[in-house]
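Next up: a single chain in structure tokens, the form predicted on its own.
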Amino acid sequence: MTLVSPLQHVHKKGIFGDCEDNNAKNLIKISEVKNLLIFQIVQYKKSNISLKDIKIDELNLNNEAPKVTFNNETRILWISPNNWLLTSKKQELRANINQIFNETDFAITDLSHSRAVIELEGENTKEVLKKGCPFNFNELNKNTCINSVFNGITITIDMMDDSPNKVRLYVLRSFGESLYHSITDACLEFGYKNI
């Protein structure tokens, strides 16, 4: 089976927007993250298992808002109490997840093919997000995440770095193109480069 990218018809490489007076290194970089393993993990209320006893890819499930636990290839985003989003480039984790998380204590949902993931990187990334999202981005720091909306589209924002600003936006696949167009419109003022 061939994986069809959610943004394959709209994400074209190139430089766009107000680029004439901007140094190429100051442009916002936009990319689509493909082949990412995405699982939602929810611990049932009746579960008595301690989260300290559970590790996946050497990471614990952190129940502290809005923290992200991470290593080089895997990130675990806190979504709400006892609810996490696991993302990883390591496809072999798919087999381990069902062994690690007992079905009597956890609900596990594979979201890998139902999400579009857009990555923004650059000095003005937060300014772009401020244009369509009501969140106070001065409070969003490295390795934290939030659920919010961007121009009416529900998204999860993962702040991966703050030097330069680098975020991943997770959205339902069916809203991927709409979010992409909203984000690129917001980037025009600063100039952006699709990679």
Contents of the next structure:
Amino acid sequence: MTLVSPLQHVHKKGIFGDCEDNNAKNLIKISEVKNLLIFQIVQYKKSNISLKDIKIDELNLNNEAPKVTFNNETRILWISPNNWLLTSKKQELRANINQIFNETDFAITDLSHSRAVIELEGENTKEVLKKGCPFNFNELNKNTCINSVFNGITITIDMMDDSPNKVRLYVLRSFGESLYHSITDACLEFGYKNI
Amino acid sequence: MLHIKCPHCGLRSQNEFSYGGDATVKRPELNKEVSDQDWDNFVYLRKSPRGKHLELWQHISGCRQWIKVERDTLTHEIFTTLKANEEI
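Would you mind giving the form predicted together with its partner chain, to go alongside the form predicted on its own above?
Below: every chain and molecule of the assembly, starting with the one above.
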């Protein structure tokens, strides 16, 4: 069976927007992140288990907003109290997750096929996000994440790097194409490169 | 446009929140006889104060948690925000 990615029909490689006078390095790079393992982890209110005892891919669950715990391949995003989004390129984690998280303490939901993931990279990334999102992006630091809205679409933003700015946007799969068009429209004035 | 300080996430735009009504309304106790009048008051009767008002809001596009907000209905000034299980 062939995997159909959420943005397969809209994301075309090339250079677009106002890019004539722009150095190729200044263009915003847009890519779709595919084959990402995405799990929602929720700790039940009645659970007494200590989070220090739980490690997945050598990472702890951090209940401090809006921190991201991470290593090279896995990132655990704080979504809300006792609620995390685990993203990883390691597909083998899928088998471990149900062993690590006890059914009586955690609700685990596989969201890998129900999210579209767009990655933006470039100096003007925050300027693009400011166009549709009411959050003050001057306060968004490296390795933090937020939930917010972009042109009315609920999104999760993971700030992966700040030199240059690199963010991942997680959105419901069904809203993926709408968000993609909103983002690319907002990128036009800076010029962007789809990769 | 209001800016509401979510006790979980920090200062956010009103766009991310959904209004949830009066936070001072108490549900009649379970398993006790409730008169039609008391039930009617609980379901429908709301004050419309001019000034400080304790309200429920949900951070629907953020952490999805319900919070309490003490807001001035006249000036829209927000005095305090609390987690849903906290009291002023």
